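Here you get one chain, nothing else, as structure tokens; it is the form predicted alone.
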Amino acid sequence: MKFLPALTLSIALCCPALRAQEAAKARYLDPAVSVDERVEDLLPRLTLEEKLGLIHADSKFSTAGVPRLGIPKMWMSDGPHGVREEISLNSWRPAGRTDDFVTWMPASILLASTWNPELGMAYGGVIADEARMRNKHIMLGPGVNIQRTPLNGRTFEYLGEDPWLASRMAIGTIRGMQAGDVAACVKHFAVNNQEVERGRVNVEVDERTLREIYLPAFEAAVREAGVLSFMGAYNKFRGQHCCHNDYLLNKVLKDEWGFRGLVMSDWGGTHTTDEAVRAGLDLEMGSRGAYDDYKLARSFREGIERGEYPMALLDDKVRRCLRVLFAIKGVDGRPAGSQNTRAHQATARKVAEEGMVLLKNANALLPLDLTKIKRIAVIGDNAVRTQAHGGQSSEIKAFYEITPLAGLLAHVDGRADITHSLGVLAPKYRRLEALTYDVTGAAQTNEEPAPAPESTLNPAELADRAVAAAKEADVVIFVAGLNHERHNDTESSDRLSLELPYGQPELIARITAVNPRTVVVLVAGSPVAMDPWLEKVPAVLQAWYAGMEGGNVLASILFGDINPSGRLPCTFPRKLTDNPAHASGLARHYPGEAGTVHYDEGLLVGYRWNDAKNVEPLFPFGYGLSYTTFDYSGLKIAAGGDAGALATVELEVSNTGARAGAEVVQVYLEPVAPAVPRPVQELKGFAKVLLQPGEKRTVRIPLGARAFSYYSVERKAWVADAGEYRINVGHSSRELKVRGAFKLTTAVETR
């Protein structure tokens, strides 16, 4: 006789109908049945313990399955730049596997710099394919938190400062991932805009700013991309932790936006059982202690048994977790995945090609002409430093990684002499045996980890050697920037300054003094200050963290095989106080005062601040140069259009140069006489178009109701007032080439 668990057996004996249902073919195992029907068929078959096992972790990155019913464990992995290396089941130590080398995709900030949502689709597809290969059901990405401060250590993981651009790029990535039967998990919900004090700081932001700046990418993930899972943020919002925040999770996400997937905590982001149960959390991950001590484990069960919590609260959480598992075919058997294929590597390369941003090119120094160059000096620690296995949660074991120096050597292929000099001594911190990890997986020690020995040379001698090499070269390529060490681009700490670290500004000044033919390549995931050395350098390329093919792409751009087409997804300020979060210099605005950070700048984030305060940026939002030139003409703005647009912007874009190139046409909307205070202008549409020399093409960009709208706190709706709106179209927020106007004759209200 086959024995059933006691609870199931007792119910079956008392209920002949259920006994007959058990004997029949289980509908939840039938792929032809709808997801909701399958969930409702499975739910009554589960015991209380089995239900609880589905809503909290049973290892660092999994939840328990239900083996007796054929329900597998649900596995998660960090992202967003690839499938993280395997770690031990019950600790943050690497598992030591040899089958977890994957494709390292370019950083999210570089993806945003492509301004190409179709590449977002391809990007998500690669990650899904490799996640299936590793039996992952949920990938923890994309991250869509808006860049409020350039010091945020995780800026490189996000999609820039503008909610429209971030929304479009996130939609593409989510759709690509979920089309591959892997659930995307959009994070970190919400207003998680700094790493310093991230687990404790309380964020105070007015409702209109919340809706117009910090929530649109999350909303688009639900309403347009159909994202299957959300991750809460570590910080508090209006006094309540975001991982169990009733307003954000219940009222906005689930009730207002209609989200039907699961909300998981960030690792260690759950604090009380009562809030975890009632305030919208569905899945608890990474808390301290034994798994049965989690807030949604034993204490939840005891609360149900005491009658403190109705079973309906548990069932709602279970439904949401099962809905995700069925939606990605997690019970049915998904197609086999693959990793490190040529197609994956080609996608990584294509993203890097379209995302690097040419910031300066005085006297057309770039592209470099190898027929006129005999000696090249490559300088900088970042020329030889690998970046994939850094940044903490986004650490990747790359199958290979082409460093800038390796890419340059391969491209030049002996046609010129290349020398390399470190120039600076950037520390590399080694993991010590005594190193411990907090609940988030961040490395913790009483002191900073000791830097690994790099060289017997002192910094002054390294700098002198670099200057000597530069003096003898025909051209210098200085690969400068940041890295993923503490207080650079990394989780769990913010940068301490906008300046380049390790004495790089001083070395750039010395090198340009002996060789003015110097190209600075910035390997970094966030803006850096460039005054005063920028005026001495003829060419600057923002290479970001460009993935496993980054070095090859860098060389192809510098030598002209690829025409750069990236555009900045964030403003580069001249100095830190030009950024709104730092303009006052008050702790109240960053990093917080008495445990609370106040977003008093309101809507004026990024370029909105520069426009309103007439602050000249170092490089404006949307900026990027090309090796060719473009012209705009024939602007027309008509009412209506595809997909319910209120207006359609149409214009002719011409390539007026001698090389093929891609232009990013950017549309900014400016209300003429707004009824409420609004930013001077806001990005509301864009299109990337590839043109051959002399080619002209018609570009059409629709503007929906949201493009004209502001959020009315009183009406709890989006309102587009009747009236006149200027339509500004150009290369960037500060390079507007053609202007028109559109009159909205009737007010429009949407929710």
Ligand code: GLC
The other form holds:
Amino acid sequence: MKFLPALTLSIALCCPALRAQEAAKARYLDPAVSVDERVEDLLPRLTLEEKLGLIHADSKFSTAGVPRLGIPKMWMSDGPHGVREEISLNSWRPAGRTDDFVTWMPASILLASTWNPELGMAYGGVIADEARMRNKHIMLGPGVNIQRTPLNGRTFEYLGEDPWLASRMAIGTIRGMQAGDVAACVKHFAVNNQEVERGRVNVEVDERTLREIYLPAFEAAVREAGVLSFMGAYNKFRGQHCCHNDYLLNKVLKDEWGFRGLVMSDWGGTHTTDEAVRAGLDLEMGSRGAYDDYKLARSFREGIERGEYPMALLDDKVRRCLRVLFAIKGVDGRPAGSQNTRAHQATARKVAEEGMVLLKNANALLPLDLTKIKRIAVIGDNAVRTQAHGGQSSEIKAFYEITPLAGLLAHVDGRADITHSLGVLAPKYRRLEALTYDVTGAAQTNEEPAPAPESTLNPAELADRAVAAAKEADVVIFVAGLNHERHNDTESSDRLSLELPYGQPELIARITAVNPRTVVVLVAGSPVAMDPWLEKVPAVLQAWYAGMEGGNVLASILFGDINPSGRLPCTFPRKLTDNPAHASGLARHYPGEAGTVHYDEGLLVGYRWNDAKNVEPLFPFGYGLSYTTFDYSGLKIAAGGDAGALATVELEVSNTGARAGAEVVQVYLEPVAPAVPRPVQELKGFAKVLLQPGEKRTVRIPLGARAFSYYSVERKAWVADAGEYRINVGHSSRELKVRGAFKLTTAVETR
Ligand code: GLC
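Since the structure above is the form predicted alone, I would like to see how the form predicted in complex with the named molecule looks, so please show that one next.
After this comes the whole thing, all chains and molecules, with the earlier chain placed first.
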């Protein structure tokens, strides 16, 4: 009988002496044994029911363990920006806890704007510490989907438009998390680049574009970061749902990349038993109905009992889930976690400091000199709006959130008068209001909040009041942008335009007409249009959603304590039709026609489009100003280098200004007369260096074979053709300071 071992074991475990002896013998419980050996020792001890219990949810965010064998439930939590508030076991209602106020980290797009993978490590480490504190085994992030359209509601949750930058930042975050005994879950695999019709839209993209643009960050997560889990995307790819997509999950992820961890579905992303069983899904989460109604529950069991599915299919899924649990010491007991420590908050602050991007600073209006300012008019809904508790699954119940106004008040500290005017009327669903820290839990009602009272505020009056305040001030700080309301930066909906909402452009124009000393701060998670007000505004700072310390960091940058060093991880287009997904205006290209969206722009995503079509961006990929200046010299390009590099780019970077600052040296590769169509240039290396005034530093950036390669669909390989390559080194994709050339004498093919 196939289940004899389990039967023997269960008899043994009834008698304490035998149980102790049995447990002592059980290799799967010995942390000194390899993960694979532990899995192989445990697997035959499991009954069919126990195996199935490991591969589908038994609550909103957990799977059943096997108590009799000492296997705990596996707990998951959102999300990329911190450990989400506790959700009820079997519904989306908050659990109403008071111990789940946590560190709210800056949004992923701000992390990408730091261009600092080491900060990604630190970021992941904070999340791991706080996840262990809350007994979470898998954190559902990072999100690495490429920014194809700036309208994607989840742009703020991802790492920008470029595969190389997204890969480096993803690797850092994953390594940081998993070093903390918490499994990362890279998502959403794959081509999940819009929220419109996300649950059913079918994406058609050519194989080379898939490989060169949309998969690299996922591939790097496996090959370079050893990510332990994947989350399938809601959408379809080439007609099959991504949560059970044979090509993506079995052929590419598991066979070609050798991924041995688990693939979970997105919540509710599982549609049929047969595909769930055969097309690469290992763990079904969030489906509708009772847990035994899940596709990988009763219907799978019945299929096995009918002999339709070999036990090997189930065992492979179980192995993958157990590997993750053992790999993070989930059975052995992990180091204690920590929550809301000053160290975590300091990391949140450091990331924000390095990720805000100074976009304009005419006549060096910034940094502001407080000794010459008596009155500051702060304007905007985003000056006082809390953002943590919004955006849906990436929402965080922040232990605290320093709003821009709070940060400015604290920094100015009475040395100047500060007024605040809302200026605009931005709707706010009470659910999104900050849940202030309240140990009594009074704020944690589960009752649906009463609808917000009809606003007594009249938009015209608000605007007039703001203009009047601006007129009286020495300087105006207009905190504009977006928020996490529907059709802003949020899951489940895309933005409807590139424009700033709520009449902000018009108000900015009125404000600058009465006070030209106006700084616009953009609190937003995706690019916004700035014409025509930009020309009238001397200074613009892209603050993104900057986490719980955001207001303090904003003040530190505006008043010069911190020198901004962020660089854009995405192109800011002048108008929406400058973006490749919208250039044609055809539904076929966005948001899809007859249920299918076609990525006809192919490789020309982001700056690749601007370069190929000669479209001047509002602000280019990689752009960002500093309060100091830098110079590049002594470019050398040598063959070979560390870790099998084909070439090494070396140059001197100098800080030619009067204050310390960090520069992001960016290396773009430009094939000369390539044998196949290729983007004009592509980012293939970067380095961030902090330099004191007058300091000069040698920077070396290796270029591996992949840096020179395109993906050959015919040869199913990465091909670096022999030939000439220009090496463009710059401060952004459009500010190339020094150029060199490199001749690859022998073609290189890699897989
Ligand atoms: C959501 C999201 C996913 C999240 C999951 C659990 O729908 O797409 O990113 O991790 O459900 O909340």
